[in-house]
Each structure stands twice: as C-alpha cells, then as structure tokens.
Amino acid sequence: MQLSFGEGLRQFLGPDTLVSVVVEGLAKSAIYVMIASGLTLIFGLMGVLNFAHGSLTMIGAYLAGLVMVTLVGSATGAWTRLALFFVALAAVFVALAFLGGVMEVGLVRQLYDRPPIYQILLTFGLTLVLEELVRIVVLFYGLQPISEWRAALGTRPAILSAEQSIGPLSVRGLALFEIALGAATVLGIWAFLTRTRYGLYIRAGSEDAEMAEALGIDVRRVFTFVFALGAGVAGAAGALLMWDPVWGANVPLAAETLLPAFVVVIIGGLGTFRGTVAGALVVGMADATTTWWFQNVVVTWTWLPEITVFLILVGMLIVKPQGLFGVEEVGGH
C-alpha cells in the first residue's frame, strides 16, 4: 500500500521501522566493505585497478556453494551448517588467494613498468575469460548461469532464514550474520595492517616503494602477497553472497559486485582502507533508506534506489573528487 509523504515520514521515524532500516543498511554496508576491501588493498599498494575483482567474488560464491552442497544434507543441523560455512569460507579464501598470487606473478607483474591502461585492459580481459570459463562449467553441470544457484541457497540454516527478535524488534537473521562477518573482516584487516610486521611492510611500500626496497623489504613479494590477500577477501565476500537471496551464486554476480565496489572505493577515497569503510557505510545506509522510501512511498519509481548510489558518486566527484579520505598520490600514480 502506497503511503502519503506525511504518513511515510511518521512510519519511517517510528522505532520499529527506523531500527529495521538501520540494520538493513549496516548489513548492506558489511557486504559492500567485504567486496571493496580487496580492491582498495590492491590499488592502495600497487596502483592496479583490478577489473577482475568481481569475477573473483563470483568464483568464491560458486566454490563456497560447491563445498556446502557437497557437505550439507537434509538432516544437517543449523549449527553444523554454520560450522561448515566457515570451513567453506576458509577453503575459498585459500583457493582465491592462490589464484590471485598466480595472476600477479604470471600476468600483472609483467606490466608494472607500463602505463596504467595496460593493467586495466589486462584485468578487464581476465574478467571476460574467467566469466566465460565459469559459464561453461556451470552449463556443463546443468545449472542456469544467469539465475542464483538454488541448491546452494538451500544450505542456509533456518536460524538465518528466519526473523530474530531483539527485545520488541524483529530483524533478519541473515542481516545480523552479515553485519558480524563484515565487522570481523574490518577488524581483521585493520589489525593486520596496523599490528603486524607484514602490515608495516605493506604500508611502507604504499608510501614509498623505492625507499622500502632500499631498506631491505622485498617489495615484489609484498605485491604478490597483497594481490593474493585482496583476491582472498573477494572470494570470502562471494561465499557470504552465496547465502543471500538478493545476490546468490550466478555468473552476472561478477558485474553486479564490481560496480558497487568501485563506487565505495571512489567515494571513500582511492587506496585508503579507512575511506573504504566510510564509503561502504554511506552507500549501505543510503541504499537501505531509499529502498524503504521507494517501496512504501514513491512506489511508481521502485527502480530508483539502484541509481541512488551512483548519484552519490557523481555528487562526491563534483564536491570532493579525491573522496572522503583520499590522498593525492596512491600506488605510484
């Protein structure tokens, strides 16, 4: 039922609706920060705009779905399914990190001395190749590449499919799970970058690669590690999306995740992890808020929330082109 503007505003500001929108916004932000973190890590140190990032997320979704469909049966309990999901998450992270390391050593490394357009063309070509390879494999096993993998969605435990009560409020169990996993990802990457020796090497290499190499840091090895880490995080994001009915494991997931990842990174500021977290919060909350308004008040334009994040991007480029926390020079560019 369509509400008038006044009725919509009163309902929106009510505790139940407001908390629900905030939770959905945080869940969307958690997904966006997981998708975009690997992208900003790679660009922050290496200056490489990895257009294959979305394809890595899509491959991660299919690999996680494969593990879950293989290990989960109809009699498997909810907590066992959650435990198996984290097994799948770890397996996907390792597999995608290995693939990312191979891509960096075998392909990307050859182009560091070339103009950035060569890296863009290479990674764009990679995403086309990876998407077609996955499409061929998916069709070979009788699945539809353009629709979500229903069997993988069916491995989601009932505790995440149902609404969970928090006092008088009711929120989606999956939304709470996405928020928890997104927060864990942010804390893990922050702790790694600021509390470990290798994190120090990465930050040193992003500030001045020549000086870091003069001090004995093997910058090429750091580059490989960062590319592998970024690919692994992208795969982990795909594993989470495999359970989300809005996304699901499908071939178009590559493009569907690449665009918001770039939007989040640009809004936050290229090459800064703090900016990526802030950008994800802005985009996630704006997405959830506009989705509610255009589903309940302005129901004739239900497609508009999809454009909102790009309008925010345009506004940011006009007002502050470097983003919320951007720096003038990143990754040597």
Second form
Amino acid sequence: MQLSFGEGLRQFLGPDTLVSVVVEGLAKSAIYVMIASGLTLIFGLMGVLNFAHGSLTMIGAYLAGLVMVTLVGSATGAWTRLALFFVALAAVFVALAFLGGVMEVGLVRQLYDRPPIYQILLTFGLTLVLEELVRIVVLFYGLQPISEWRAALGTRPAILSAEQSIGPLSVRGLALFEIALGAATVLGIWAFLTRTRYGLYIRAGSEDAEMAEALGIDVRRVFTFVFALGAGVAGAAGALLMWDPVWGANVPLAAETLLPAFVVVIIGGLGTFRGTVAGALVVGMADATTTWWFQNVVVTWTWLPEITVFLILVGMLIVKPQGLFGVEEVGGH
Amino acid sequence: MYHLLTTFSFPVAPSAINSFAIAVLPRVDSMVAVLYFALFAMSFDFISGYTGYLSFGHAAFYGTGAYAVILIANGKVPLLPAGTPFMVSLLVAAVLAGLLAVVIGLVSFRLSGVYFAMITLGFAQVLYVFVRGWDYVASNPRDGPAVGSTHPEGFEIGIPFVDQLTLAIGTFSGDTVVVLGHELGTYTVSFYMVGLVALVSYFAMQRVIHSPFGRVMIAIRENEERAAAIGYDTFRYKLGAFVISGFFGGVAGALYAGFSRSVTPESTFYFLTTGDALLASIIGGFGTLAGPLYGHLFDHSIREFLSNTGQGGGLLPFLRETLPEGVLTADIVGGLTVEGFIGAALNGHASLYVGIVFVLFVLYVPSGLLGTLRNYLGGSVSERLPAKLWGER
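Form predicted together with the partner chain structure, per the form predicted on its own context:
Let's see the whole complex now, leading with the same chain.
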C-alpha cells in the first residue's frame, strides 16, 4: 500500500499511526540507550572511546543465545522462558563485566598517560581480535556468522513474537518488552550513579579525577570497575538484541551497533548519561518516523532510513558540537 | 613479489628456497594492491599523523576517486566522454576528492579530538549509504559499479595522447613488455606503472611535509594553541593539509579503480577501509610518511601468509606440504587432529593475527616500524644508515 505524500501526512498524523510510531520509536530508543550507555559511562569517566564496545555487545548476544539454546526446550512455557532470559541476562552481564575488567587491567590501563588517540587505536585492534575469535568459534560449531542465529531467535516466547492489543491499538509484544527493559536499565544506572557511594565516586571522577584522587578515592579501581560495568551493560544489550529479528546474534552486529552507539553518545554530549538518554530518544524517534514513511509512502530515496542516524550526527555537530547536554571540556579533549 | 625475485635474482633457484619464498613473500598481483592502498594509507597519515587530527572518514576520498574514474569510463559524467585518457580522469577524480575535502573540512575543523574523528566518520558513512542506494552509479549499486563496454581497453598510465609513453594496467587488460629477453606480465607492468604514480605522489607529499607549510602542520600536532599564538592561521593550515590529503586519497582510489576495473561500496567508502589505513599507519609508523607503505606491506604479508588456501603461497599449504603425515594426523584433544586444528585456526582468519600484532604495536612499539628504526638510528634512514654501518660521521 503506497500512499502519496499528502495522504501519507494525513495518515501519519492520525492517532493510531502516531501512537504506533511512538511505540516503535520508544522501542528503538530503548535499544539505542542500552547499546550506548556503557560507552558513555566509560567515556565520561576515563575519556576512553571504546571501539570494542560493539564487539562486546556481539559477544553478549552469542553468549545469551548459548544459554537460552541450552536451557530452553520446545516444551518450555512462556513465563519460564522469560525467567530464563533474565538468568541469561545476568550470566552475560557477569561474564562480560569480567572480560571488561580484564581488558582494562591488562591493556587499557597502560595507555592512560598517552594521547587519547592511542586508546581509540588499541580498542580498534581489540575489535579485530574479538570478532575473528568469535568467527572462528562460530564457524567451528557450524553456525553462519553473517546471518541471524535462528535457534537463538526460536527461544523467544510466543507472547513476544505476536502482536499484543492494548485497547484499540495493536503493538508488537517485543517492542513493549524492549521498552520495559530499556527503562529498567536507565533507571538502574541512574539510581546507581546517584544513590550509591560508588556512583558518587564515578561522578566525582568524571568531574575531576585528580581532585577525587586527592580526596582519597582509589581512582584506578574505580576505572576498572566502570570499564567492567560498561562492558557488562554492552553484553546485556546483546542479550536483548539476540531476540530481536532486526538485529539477531551475528558477527556483523559489532559494527552495526557500534556506529549508532557512537552517534547517540555524541548527540547527547560525550560523557553525560542524561544526554545519552536524550540522544537515544531523538535517534530512536527519528528512526521510527523515517522507517514508517519509507514503508508506507512513495519515498524515492531508498537510502533514507539508513542514513537518518548519520544525518542527525552531522547536523548536530554543525549546530552544537558539544551535543545536547555536553560541556566542552569533558574527557580533556 | 616472488615472481620478481625468482625471475631476476634466482632464475634457477633451488627448489627449497623457491618453495619457502612462495610461502613467505606476497604475490606480485597483490603487490599492486599494496602500492595503491599504501598510497591511500600515506594520505591518511599525512593528515592524521602530522596534524594529529584523526580523519576517520578518509575512505570518502578513496571512494570518490574510485567511483569518479569508473563513472567517467562509463560515460556517466557530463563533459567527459568515455574515452577520456586515464591520466586525465585520475586528475579529475583527485580534484573532486580535494573539493570534497574542502566541504568536509570547512565543517569539521571547527571541532577537534574525538569530535573531529566522529564527524568525518559521519560524513563518510552518509556517502557510503548514499552510493550504496544510488542507482545512477550502477544497475545494482549495492555491488558497486564496474567498467562497462564503453571503455574496453585498459587504463593507461603515462603521458596521455603519446602511445609510446603509456602502458595499460589491469589483470586482463594490461600491457605486457619484453625487457632483455624477459617477458613482463600484466601484473608486473601494472606493478611498475601504479608504483610510478604512487612514487610521484609520495614525493609530492614529502615535499609538502618538508616545506615551511609542513612545519606548521607538525606545530599544530605538537601544540595548536602555541602555533596559533605565534600568528599562524591554524584553521587554514589544517584545511590546506586536509585538501592535499584528500587529493592524494583520491589518486589512490583512482589507481584502485583503474587496476581492478570494478569497485564495491565496502572496499571504498566503508569505515573499515579507513580502519585498514589506520592499521598500516600505526604498524608502519604514525607521522612518518613512508611508514604506511611498510605498514601495509607488513599487514598484507601477514594476511596473505596466513590465509591462502591453495594456489601458491601461505603458511597453510606450506605446512601441509612440509609437515610429515604422522604429525598432521596426530590427535590433540577429542578427535581434533593437528591438520584440523591448523585448518580451523589459519584458514581465512588472518584478521585475528593482524589484530594481535596491531595491539602489540600500539602497546609496545608506538612509533611503528619506521619510526622505531629512525629513533634507533637518530635520523632518517638514508642519512644515518651508512654511518651506522661503517662507523663514519
């Protein structure tokens, strides 16, 4: 059903379409905020732009898929599957946090006194290594690294695959689940940053690492902790993406999530968690809107939905280089 | 490469040396790729290594050069017929890339550090998605354009309109030449002709680096505020350097398109193309213009050494040939034989080893191959090596 521009605009502004686009947009925002918040935590405190973030998400997707495929049988009920998903989520979070901690202690720590470019370089090299390792393992077990891992997608309970109707509206069950998980992640990180002592250390360290150290905070340990936390969140995002047929568990997921995550973080302002949430909302809404227009209205530019994210990035950097909530000096560069 | 060696150095080489050389040295057809890609890596290093502004969207210029050459050859560019000599279209392609650099640079140089890297990346990705969906460039833009029937003859490098002074490049469309009784194949001819352009471009960039302009570029890398305080308009210098860098990036892309006659969006505009240039620059030496050539040669040699499966060269066939049968079929764990293990670990997974080498370089050899050599010798290699070898001052 292809509509002309005027008809399209009328239908787009109708309540049904508008609400469903907003729900889709929120679901996309939830995904973006999950893949980007680990990145922003690490950058805010240490000024390290972690290029390996996407690879960590990808590993998280495969690990969560592994847990689900081994634990879920065809007879497993929907609620058990959901419960098992949270088991997988927790397992992936712990595993990736451990990996992140090892990375920080073993590799990244040696580069804090070098120019910031070297941290980009190191983590870029790590992506090559991690991706190829995953590729070897995946090929060894006879999985296609490029396409989605069907068995992992199949562990999704039926209530998430089907359309759910809320009053007069019908919404994808998965979209609601993603929104819920995204909101929980945002709330969790926000509560952690503002309500716990370690969160206080992190905020103090982001503000002024030297001063925090002078006040007796072991900044090196906080660095390790935050790197582990960021990696864990990246893995948790992967666990969510494993169930989404648009993304799925595959090796290219690393590059596919890394670039939007960067865009979200930069639009929001490097290193501010509030900005990242706002950035994810902007990008998710814009993405859902352009996707709707592309699917329903005669749009001759087939590349428009793919390009939206980067157009927002370029536009934002031209108008307000430090991002929505950014301050100019964050991270020292 | 081993072709060159085996034809010239050891015409009747002992077979052991021969098979070792085949295993270790890159093949001559990939050496052509090393040359044009090394030129791209040099142009990347020219801006990133000397001014300190990481141009993470440098693939845009490479892609512009490559696409421009193919579009001109297909008669899709107004005013330029399909038969335009390659040297002219190469120049046009490079100028286009330079103009693109002006546009991107005017916006991007308002930013610095990570933001600069990200906005250039953003521009390159916009162009990448754009050419992947623009059906004017090719009937199937996702697979990229190829030179069509409007330009069947090879692209000629040399002085245009003078037949005796040009030689065509390309695998099938290139010229062959007989020198002193040796016939040089199309690969060898392409190697020298592409090398000629790369060399001229290298000298041009080298000249800029060693000029007062280049000194200001280095001053910007070391301390931009001070350079501005002394009175240099750093914005202009950065933009100028970026345009020069984009121009030679375009030349490299044009050479790539001229040699391979078909390009894909992934091998030109995609951000991992810039990533490969980054690898070459770091391994070879960031901020040494010639370094990226050695860096890319090193990177490429590792890849070829570790990922060739059959026809000539590579570690895997070498091991299969030289290891005794008993070792190959021996069990490691649970039915996994040595042969199965080296097959799984070595076949097509060179990125893993390249990545490890890269990480080790970043951590322990931050000035790269050439930079470390220069630090050790205390100056440029050509100046200091004789003195080091023979102890003269």
